[in-house]
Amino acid sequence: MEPVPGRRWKKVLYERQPFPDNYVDQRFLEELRKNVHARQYRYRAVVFQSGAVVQQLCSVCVFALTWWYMDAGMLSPQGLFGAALVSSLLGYVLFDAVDGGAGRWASGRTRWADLKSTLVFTAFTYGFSPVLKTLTESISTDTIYAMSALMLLGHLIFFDYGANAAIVSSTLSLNMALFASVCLASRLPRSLHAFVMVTFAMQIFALWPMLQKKLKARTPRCYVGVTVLFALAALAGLATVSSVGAVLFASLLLAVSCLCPYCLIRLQLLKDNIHGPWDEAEIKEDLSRFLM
């Protein structure tokens, strides 16, 4: 069907006109607009938001320094627990230090709530920490390693970098944490092994994010510097180990930390979104009265 001169097109449905169903006029390609929901970044902004996952890099790196140290026995349960206990502390004190006590008080939570939390956490841990230990006898070493790799690699993939995603979940990207440290601590030589092994995952997987968290918001130079040294430890660490995957860990940072920002902004300048009167129709209007 060829239009018909002198009738102008409407781009109505409810009116019968002599033109086909796939027909547009001339003006059909006014509307078009081109990335509109598209975000400016900077260089240093996303620099800056990749130390979260510089962070957890370096997390996982420390807990798996810290595993072969106790494996190979040079470093000893009862040294491990007592700088856990005193980093704990600190970051403790440094946790209501950095906002004042303002989320502390906006929680309702007390001190002694803390402590009577630790200490029902740490009783525990150590009460099963015998069974802990002889949890995976007939798995065999090869398996648990794969498993505990395949875990830190998925904590490493649903944890929360601050993006909003389907496929973050907090709660799932802890418990394959500790459930990798589990497998790895009932390697290790004595119950009093896996039990400092298994509270020091729950501290460097539970409590050290929340304090880079608060950092984060509170104070981001700081918040930077703790990461740049943090991230030094974790090399120095895995250096004493291998130099060649200290190489390829610090290849592995700096690619994260800037190349991978780098990317992003050269590849924001190709992109091409295109937006026009084909786009499927958006409820804008809030609908909830609707529901009563």
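Positions refer to the first chain, counted from 1. For the two forms, the rigid core is made up of the largest set of C-alpha atoms that agree within 1.5 Å on superposition. Remember, predicted model here, so these are calculated numbers, not experimental data. First, how it differs from the form predicted together with its partner chain.
For L13, the Cα coordinates differ by 2 angstroms or more between these two forms after the core has been superposed.
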Second form
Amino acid sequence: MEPVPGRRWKKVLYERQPFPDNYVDQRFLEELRKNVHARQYRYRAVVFQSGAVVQQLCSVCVFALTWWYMDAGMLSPQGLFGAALVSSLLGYVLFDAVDGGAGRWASGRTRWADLKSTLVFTAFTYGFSPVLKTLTESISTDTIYAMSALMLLGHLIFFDYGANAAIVSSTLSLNMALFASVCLASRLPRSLHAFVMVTFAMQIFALWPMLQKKLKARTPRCYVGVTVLFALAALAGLATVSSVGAVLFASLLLAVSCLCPYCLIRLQLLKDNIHGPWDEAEIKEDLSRFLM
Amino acid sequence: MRDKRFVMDYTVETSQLKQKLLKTIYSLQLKSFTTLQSASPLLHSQCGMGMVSQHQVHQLADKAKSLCGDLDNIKNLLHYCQDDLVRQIPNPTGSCYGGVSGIHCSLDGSIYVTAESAPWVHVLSSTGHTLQALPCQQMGKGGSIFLPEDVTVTRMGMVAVADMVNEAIWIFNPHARLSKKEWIKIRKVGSPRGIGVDSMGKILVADYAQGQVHSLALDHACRTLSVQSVPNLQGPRYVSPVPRGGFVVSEECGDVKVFVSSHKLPSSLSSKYGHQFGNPAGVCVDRDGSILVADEQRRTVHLFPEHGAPICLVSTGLQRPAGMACSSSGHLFVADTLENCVKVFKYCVRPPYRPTNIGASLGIHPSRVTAMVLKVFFPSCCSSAESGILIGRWISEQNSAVILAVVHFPFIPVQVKQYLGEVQRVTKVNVSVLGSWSNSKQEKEESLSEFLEDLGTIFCHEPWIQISKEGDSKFWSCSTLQKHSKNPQEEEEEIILVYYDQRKVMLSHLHPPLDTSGHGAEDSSKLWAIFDTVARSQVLFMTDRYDEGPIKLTHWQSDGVEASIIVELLKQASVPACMLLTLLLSLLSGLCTSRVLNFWPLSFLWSKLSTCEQLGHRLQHLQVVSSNKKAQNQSQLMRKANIFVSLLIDVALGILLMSWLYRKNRIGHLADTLIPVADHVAEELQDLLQWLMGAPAGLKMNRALDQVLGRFFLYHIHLWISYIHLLSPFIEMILWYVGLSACLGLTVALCLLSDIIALLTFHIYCFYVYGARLYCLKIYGLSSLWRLFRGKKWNVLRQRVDSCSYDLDQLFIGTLLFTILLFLLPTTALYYLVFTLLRLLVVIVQGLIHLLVDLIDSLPLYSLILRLCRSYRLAAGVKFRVLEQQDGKPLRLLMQINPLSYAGVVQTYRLPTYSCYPRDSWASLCKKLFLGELIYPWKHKGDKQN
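The structure above corresponds to the form predicted on its own; please give the structure of the form predicted together with its partner chain next.
Okay, now the whole complex, with that chain kicking things off.
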């Protein structure tokens, strides 16, 4: 059939039209839109945001290093406890000082509650430390390592980096880190070691991210400085144990903070998301029968 | 209040009077019968009237008429009684409304009452208790109430009331589903007062203002199908149906009129009986067809029988009678408006015995019945009997006749009737003469057949069955006579002769027993009626063939009861023995239930010891067996017999066991082996624990916890061993005394054995409980902490898992505990597993013993033996075998009894047991085991209530 000049083609199927079946005119795709919701990232902003990941990687690294030193006997539990106590007090003061007590006032949490929480942590950890010490005696060390590694990996996966995703669960992340710390602590030679280790884990996995978040929101410059310093410290610590590990870790950090944002921005250009007044086709049929 | 005539009166004059009356009636009957016997051949023949003159015939007819009237009157006066007030039922609505006005008595004996200006219909039992109160309130539309004037119940059980204010008839179905329970207005009627339901199921309504009686036919959805009206009445008030069709209606300050089913041709009671009414109110008709009328003005109730003069039933005691109803049990319910109560009078001396055709009273037209096949159940033992008449029961619903016996010639009909009446009185079976039986070796005699037909006129029965056997012919001829139908030869009725073994049918019991509520068991109820008839007429068969009686009968004869003296002696002896036993048992049970033995720790102990349970169970059995109460029905009798045989066998086995035990010092040997066995078990357990305290099967256990648990259990075993050793000197003595209990029965001994096992494995039970509790605690802790670990929690209100944000310290402690519990779980689980397996072993052994006990307890041994030796006694049904079949001759079938299967016997007669094992399913058992919940071999308290 030839197109009849007097009549315009209509994009409907329910009418018989004087056009071939495969005929469309210019207006067919005029309602097509591309990349409506795509965001334009800036490199600096992405690098800044990746700081959270760097921080968490460094935290895990520092924790593992501390355990290594303790296990090797190069770090006395008293020394670690003292250092942790001092840094915790500092962090506590800083936590209130950064926003001038606004956050505390908003949450309505008293210092008495903080003190109580601290006492509960300390008392329970201290009370359970002999149990923790003998808990995994009969289980082989490799199993413990594997379990701890898995748990710490889980901690990194489920950690709340500020993204709005379903997988994020700060509770689960924290619990996995604590589980790993208890497993590792049970390998330490004495119950005091175990106690200090678990306390340290609490500080580095629960309290330190809270302070970071506040720093990031209030003083971004300061946050960058702290991140860099923390990363350098972790690297330095790792270098004392294994130089190869330090190099690898440094490259990982660099990749996370520089390469990954670059890749993201480059890949964003290739984004080709189409939108239009149609329903997307969904294949609901079970395709597995074609595979047989 | 009671009429003097019906109080037991044994004075000489009374007995003389009675004798005189009886003698008079007998002589009349005998005279007329002998006259008939001699006169009927003469009158049938062609010759003239002889010396009888016309005047004599007329005179005789007049005299006979007056004599019949006198006889009717005497019968009525004997039959009814006057002013016999049984009870007064106060108005169920109370005194705040008006007095009772409408009343209806339904077939099941319940009474429906309405009161003036009260919006209720009350359903009362025959003793006056309120069963139900139906508020007369319309649902939905504002709930307007209405005031019922009179009430009736339709054949489908629906309550219909007349509402004069709204000028309507309302109907209510109490059997409907709850959502549909409401009053339905079926029709507007001018001013309805009385209401009733006639024999065709139509609703009769007396329309006061228009002077009409409407009869409304309704369909199933209560829609009016047709309306028929009877006009020209003077203020009709109460209306009542006549069982044979038609109705009776009372007119205000006028007359009572009777309408036959055509609704024309009214006849007035006052003119028929010459009775003057004041103001007739409530009317009702009883089953005999007698009309009862309450007179509001004269405050009386009169009965108008079909034959004879009216009788005053209630002469005093009524203030203002309104509605009235009579029940089939011979009671009269009169609503007294002024006294505001229902007065119940007894008006029949005894409830009328009705040997009438049930089919007719149910409204089935006889012509429809004749179209069915007529079945004659004939006892096979009578097939060689001499000629005579057949007596038996006519079951009109099934159109079948059950012949019970043959009465031989010669006989006197009066004596036969008297005899049958006696049999009826004793057996309560409606035995009557059904037909004739001729067994002629020679050719047919003309005179005999004529005589046999004549017999049909003496013994009125419809149909009159004539069976004759000629010579050695296999085929019998069988015919029926319908005297009252106009054309008897119109359709040839098909007849089936069914032979049955009278003895077997009499002794057998049909299964399953008839339940009166079931509608599906129509076929079985038919068969049941036949079996029941034969079984109940056992008295008939007890008369010996050699007895010199006035009547010669042929039926099944027992060959005499063997060893009857011993049986009689046993029967005589059993009564005092039972009484003594009952006394002892009541004493014993009284002792058991006394308060001393039932305070807390002891009662708990009793409930856990299976021996006590079994003893209690047997005590109940003994009480059942020795109770003086006669077993009400067959299944109870069988139950008693089963219990008795089970008890006997149980005790016999027990004594056998005892005789084995106490010979050759077996008890001593047993005791000598028992202690080492217990020791050995304890040692094995010790070894097991030592093994567990190491690294069992290469499992990674927490060593510290393992050691703690192991030492704890080892200490228990140590305690146990020392306890056993403390006990060991006495064990033989204990066993010796315990063995004596076997004389109470094998089951008791077995239960005792089970208890001993339970006691000897008490340490295993303790271990199991400790292990299970610990494990259960861990499982629960872990499951809740696992939710905390994932940042979730169990929402109790919604019964689901929700997410929840925990505090930091909660998270910390939770995770710490979770880690600890998780690493300790394998140790606890292993201990739990091992001890659970041990426990299950013990439970299985105990369960097997209990299974054996239950088997002995519940097996219906008597029934099984009966089934084995006398299989016809337990019938599951019947089968028919065709004997001969030929056109023109009745089909002959032999009825044989199908015995009940063994599985059916066990299922029907299984004795209930006190089953003390749990009814858990396997899945729930596994779940319980996994979760560490305790499993018990006995039922929980909560389960018992279910």
